[in-house]
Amino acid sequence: MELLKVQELNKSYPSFHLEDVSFSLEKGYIMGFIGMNGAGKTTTLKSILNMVHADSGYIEIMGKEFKSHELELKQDIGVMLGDMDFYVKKRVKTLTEVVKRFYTHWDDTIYATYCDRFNIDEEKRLCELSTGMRTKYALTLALSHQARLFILDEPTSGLDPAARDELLEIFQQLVEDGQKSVLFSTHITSDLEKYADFITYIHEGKIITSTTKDEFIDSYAIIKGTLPQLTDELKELMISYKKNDFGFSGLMKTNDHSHDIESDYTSERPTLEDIMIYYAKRGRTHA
């Protein structure tokens, strides 16, 4: 079953363009949303959730149409986007009791048990908070009402590595009754070929593709060669290519043509920032 279904959205701003985005995540997985800043990440997730007013598109949430049931859905979502900047002079305890009220299915020890494995003391203040308790402190609100279906955007932000993986562990723990999907964009990719089963890689404003993490990595390699190697014919070939002192580098899709090069360059696969690097460049002159 498909917890959220994503067809066709478009938002148009006057230097930007969300177009036809589309994905689905099925139940059971955990789902890692990358691209550039400005790739429209925060757009799509604002605009799934209805905060954004998409110009088009439709959005469909455990198998209902979600502006139809944006309330009942809500109920099912965890959400995290961005920092919390609200209330800031206010106790972390006043902000839990005005949040739980929004919710049916809030479970106070749930909540509890986050608090506790965060560290998080309720009597302090959020302005109190470090960037990375808040963090923490957002994301326990997100886990505290059972939801079903969690959007965080860049919910590891802030959090040093040992936190990363904690959150992270987190994500693998909620989905192994196959019940409950996750649904992340983050920058640090690495965390990404650790943990996501899924991939979705949008790239200004469009998406350039949304597969398995494994499928998306094999679909392209690394080709490196000598300075004469790099041909006309190989440039076109290429997503963008980088030039130094010993030759070149460049990101291509292992399509056919792979095949009639593979004997005479360097192959590597890439990893999911190589990917992205080599797409920021792209249509870019390298000297």
Given for the second form:
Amino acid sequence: MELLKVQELNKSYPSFHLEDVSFSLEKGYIMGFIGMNGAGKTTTLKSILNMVHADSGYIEIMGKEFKSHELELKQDIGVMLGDMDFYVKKRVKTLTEVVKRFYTHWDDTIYATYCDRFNIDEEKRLCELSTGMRTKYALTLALSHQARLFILDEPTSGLDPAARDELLEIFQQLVEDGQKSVLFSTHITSDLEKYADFITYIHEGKIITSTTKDEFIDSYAIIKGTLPQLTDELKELMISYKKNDFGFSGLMKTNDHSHDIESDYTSERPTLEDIMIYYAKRGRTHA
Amino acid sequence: MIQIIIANSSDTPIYQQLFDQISAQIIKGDLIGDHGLPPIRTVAKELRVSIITVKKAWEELEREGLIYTVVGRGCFIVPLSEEELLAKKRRLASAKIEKDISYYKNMGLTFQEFITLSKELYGSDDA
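Same protein, the form predicted in complex with its partner chain this time rather than the form predicted on its own?
Now the complete complex, all chains and molecules, led by this one.
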């Protein structure tokens, strides 16, 4: 069953368009939402939650159309969007008292467990927390009301490696029962390389692919060779390439013909980061 | 008890590492027939790998006839006779050796040289 279904989401700004964004997330999995700065990650997440009003598109969460069941569905969604920059002079515990009243299934025990796990001092004022601590607090709020779908924008940014690792472990614990799903955006792709089940890649407002992580990586290859080997034909096949004094390297989509090419040149399996970098480079050269 | 050690920096894909290690333990007889495998999602969480990676390894094990699935209960080791285990051992080993042999042929290593090297490297036990 799909917990989240996004269909043909469109949103136009003077200098940016979200174009026919479609993807879906089955229950029980972790999906990484990747893309460069300004690719449309936050706009997409906010449009899903009706916090940005999309020009067109259809959102379904847990089998229900989102807009007509917004309040009801938001009970089951754990959200973290950006920095918590409101009521910064208030103490953590005061804010929690406010937030918990929004949620019917708020669980004080879960809340206390995460506060403990993240070392959150409830007596502190929000402005006294470091960036990482504020992120942890925002996550704690998202995790404490027994949601089934988690929509988190850059939850790992600002966290140190140990805290990031801890958070990713929490994600895996959440999906272990097969009932909950996590959609989180990030540009720290090493976080995803290991355990994200699905990857949705957005580039310049368009979804390039949304598929399992392995399929995504396997659908690309990095080709390396000497400068004389860099033919016009090959240039056409590559998403983009880089030249140096001794040779070139480029990214191409793997397909039926690519095996021949891969055997003529040095070919490597790209990382998620490689794929993003070569797409970014194409954006500049083709513009 | 199943033993699994994942090397994240290895060139071998993680699902292949899972398959290799579990299949070896089954063939060696360390894991016996009808023994249950832990749930896929738990394995993924414990090893910190993706659920889909574990699923893929389990699918490969099932395709090789080493495990079977009972809907709603999970996956179990197929009970195999001595002969069946031996046949599977030969099949999996020859699949691996076959891959390497084309490399040796390409570098012009003769069969005799290959045998000599293998004997040296294998140790004295089975000489």
